[in-house]
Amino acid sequence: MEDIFHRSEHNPLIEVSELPYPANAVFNAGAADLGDEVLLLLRVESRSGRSHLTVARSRDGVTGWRIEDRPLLHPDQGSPYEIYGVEDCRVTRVDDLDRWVLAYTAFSGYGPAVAIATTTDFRTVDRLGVVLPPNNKDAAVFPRRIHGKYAILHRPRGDEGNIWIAYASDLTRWGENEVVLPIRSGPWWDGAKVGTGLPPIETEHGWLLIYHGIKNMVSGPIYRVGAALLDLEQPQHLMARTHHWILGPQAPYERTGDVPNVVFPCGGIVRNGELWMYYGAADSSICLATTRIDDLISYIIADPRNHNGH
């Protein structure tokens, strides 16, 4: 089978040696299409061991990255619930707010929690604080209201690691929680945990969800990427998902690093029908893989193991 996603020939796009200040690693970036440039909100692990979020910009979204010399979000600037780090931001443009919504993991001694901030320019942010308490992470906000309410995907971590959805009339008081995408258990590639990758992408066939799945091996976990379709008006209804993973760690920069065997998408943009997926490789660098949206949706729908004709 031909790969659905195609890795950029420029991978890795950003490595820690390219940062304008000392750090341990750069990975797991949120993404925003600003029209004349692509912006990435990089997760940078400092030499203290904690993570912060720093802005990088590129005119073509691939080369010539201009990286800010100071973080946009840093644990020392936030609440006590961020004191261990701010991590893995998903960036969503919400037009009716005329803002970008940043959903990220706030890490402290209490565990990982979901926090939200907003920005208009990626130079200053308005922190709304923790909106879903520990243990919870991998959150992403939908780009528009659904039946008058905002929606968010999140991954509470009890005994299982499933993707849930919640709704709110604002961005802070979330309720009506339901499981959207469960783990498959057993030996499946997504049998140990699943988590949101990119913020949901609206298509005529449903909300396209790119997610990561984890399989635990004797040598450690393997992180791979899958895709699913959620109903447009009832996104708690899972219509279809990929039977097989569609991107897994194969390249040397994905196999070797601080956490080996990891491809972990957090951000993406859509241009001319093509999905650009930015992902962390082995918790050590930022990479890019692309696919045609139509090809990916056709692949999901064509799988005979999906029900209801999807």
Second form
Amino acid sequence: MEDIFHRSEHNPLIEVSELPYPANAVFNAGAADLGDEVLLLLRVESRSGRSHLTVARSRDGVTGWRIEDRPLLHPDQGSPYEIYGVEDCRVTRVDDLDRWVLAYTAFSGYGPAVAIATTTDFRTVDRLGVVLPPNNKDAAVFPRRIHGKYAILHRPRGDEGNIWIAYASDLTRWGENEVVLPIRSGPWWDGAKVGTGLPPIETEHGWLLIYHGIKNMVSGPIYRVGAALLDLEQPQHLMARTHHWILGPQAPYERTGDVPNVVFPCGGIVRNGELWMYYGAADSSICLATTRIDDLISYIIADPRNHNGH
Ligand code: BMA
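The form predicted in complex with beta-D-mannopyranose (BMA) is what I need now, so please give it after the form predicted alone.
Up next: the whole complex, starting with the chain shown before.
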């Protein structure tokens, strides 16, 4: 069978050598469709070992990236909860706020936490601070309110790494927590941990959730990508989930790097029915894979195995 996602022939799209300043690696970018250009919020790991977020822009979303020489969010900007770094930002356009909402991992000696900031122009940001305390990461805000409330997916870690949902009437006081997508345990490709990849995408068949799943091997974890459909009005209700992963580390740039065997999507855009998924490869570069949304939804719905065994 043909793969659902097609890798760009331009992969890796962005490597560390293309940054206008020295750094160790660039990966796990959030994405925003600005109409006349695609903006990526790159996670850059500097040579201090800590990460910050830097803006890159491209007219076609594939080539000619213009990368800013100053970070947008940096660990030295004053937040005590970010002094070890700012990581893995998911960018959501929230029309009723007329703003972009950035949900990212704020890392400090207290552990990784979920922080939120908002922006209108990706030149200045308003930090709302830590909204979900450690240990929590992989958060993404839904693009619209559901029954009058904002919704967020997040991944608290006690003993397990499951995806939860929470609701709030603002972007900070999250409650009404429920598990949305649990780990499958055992030998499954998403048996050990799961986490949100892209902010949920609204379709007529439900919220499309692209997520990452981890299998722990003797040699270390393998990060792969799966998809799920959540009920539009009650997203805590998981309707379907891919039995198989839909993208796994295969290309040399996904197999080898600072952390081998990692594909880690954080951002995507939808253009003319196509989903463009930007993902970090091996914690070392930024790549792109695309699929038609209709094909992906049909693939999820058609296979009976995707509807049971959640
Ligand atoms: C996760 C996150 C990601 C990273 C991945 C693989 O825990 O921290 O940022 O890409 O590990 O190293």
